[in-house]
Amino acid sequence: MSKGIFITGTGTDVGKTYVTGLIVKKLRSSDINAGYYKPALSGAEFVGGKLIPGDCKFVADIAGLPIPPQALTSYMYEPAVSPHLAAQIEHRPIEPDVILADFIKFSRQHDFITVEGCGGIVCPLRLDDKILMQTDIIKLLNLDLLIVSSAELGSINSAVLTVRYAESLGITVNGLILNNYDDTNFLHKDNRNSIQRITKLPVVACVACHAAHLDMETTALCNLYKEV
């Protein structure tokens, strides 16, 4: 059986893709057959005449994935807006059946599959004749959640709200990772302790600015994944 986890952030630009790349790199550097999948991506850019999904390329590069970044996502859009709006602009709506089929394909190819979401947890993927939220995909794939948060001022509020919203929908949260963490900063340390105390969930790792590796035991990381 393959194991998987879904990575979300407390908002846009908290370093979710960066941390996801370090997670996949950690697993693969431990000789684990680990893969990566991003159901939908907006803000892709043309490079050398080809539309490139930036998040997928970053993870593929940092983790050494031997696969073109375009093959790591089901839906890739050029407009740098929310996926639901990008899909409307390009007239290519996101279908959950397509995402499920691709996820199953990746799961069969890897022992551990890390799925990265878009933006924060309350991210609409469709708001046309159908409503499809990112949380619907998390539940469709039957995955537990790992939340990436900034360590900066305001992280307590955003982290707690993200945890509580996920839990209100019956989604299991296995922990949080704080990005841009400075262990000499009293605010960062208090944020870590406060988030753990309020949510009663572990901050499983803290990632320093420009960190090249995830400072976490491989076994502990693997234990966050769920059989799929």
Ligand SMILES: Nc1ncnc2c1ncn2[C@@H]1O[C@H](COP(=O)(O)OP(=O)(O)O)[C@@H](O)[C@H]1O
Contents of the next structure:
Amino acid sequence: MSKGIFITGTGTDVGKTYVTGLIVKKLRSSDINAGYYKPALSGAEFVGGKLIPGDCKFVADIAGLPIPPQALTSYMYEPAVSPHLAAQIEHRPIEPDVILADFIKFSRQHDFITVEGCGGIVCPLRLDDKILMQTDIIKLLNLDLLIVSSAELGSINSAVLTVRYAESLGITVNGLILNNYDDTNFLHKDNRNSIQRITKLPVVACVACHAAHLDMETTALCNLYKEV
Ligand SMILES: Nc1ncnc2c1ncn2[C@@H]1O[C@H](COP(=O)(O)OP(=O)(O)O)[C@@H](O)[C@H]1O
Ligand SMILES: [Mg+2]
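Output the structure of the form predicted together with this ligand; the preceding block shows the form predicted alone.
Now the complete complex, all chains and molecules, led by this one.
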């Protein structure tokens, strides 16, 4: 039996990949067979003549995943735009069945599978003759959410909106992680408390700038995952 979780953020560049890398590293350093999956990725870059999915490479490197980064995603696009637009430009529409099949394959290979989304919670994967939103994929994979948020000014608004939007679609949010958190900063500390009070959800960890480890008990981390 495998367990999974979906990592989303309050926006692009908020630190989903960085935090996910620390999560998978933490699990693997506790001898847990933990894997990573990124359903779709835009903004892939050529390195040495090869198109490389940056998020997959970052997580594979930091967590020591013995799998080539290209094998960790179902859809990789070069344009650094929203996945729905990148897919239109490259004429390769995203098919939910492909993502579901790949997710099942990954979950059979690992005991804990961490799925990283694109952008924030409202992210279209397809806007052509069909509409496919990232939230449709979260529901299709039947995963709960862990939300990565910044700790800075404005985070109460973006964190609460993300939680409430997910909940309005019937998606369960298990908690939040505050990234680039400075525990000497009174605003960051207040944001942490305020977000917990308003959302009634736990901030399960705070990640400092350049943190090399996730400061959280492995058991508590594992308890956030749900059977898939
Ligand atoms: N805690 C952190 N310390 C140092 N750099 C970070 C931290 N979190 C994110 N970054 C950097 O910020 C940038 C955006 O983070 P990333 O994880 O790629 O965001 P997202 O996946 O949400 O788009 C990357 O260059 C990443 O290495
Ligand atoms: Mg990312």
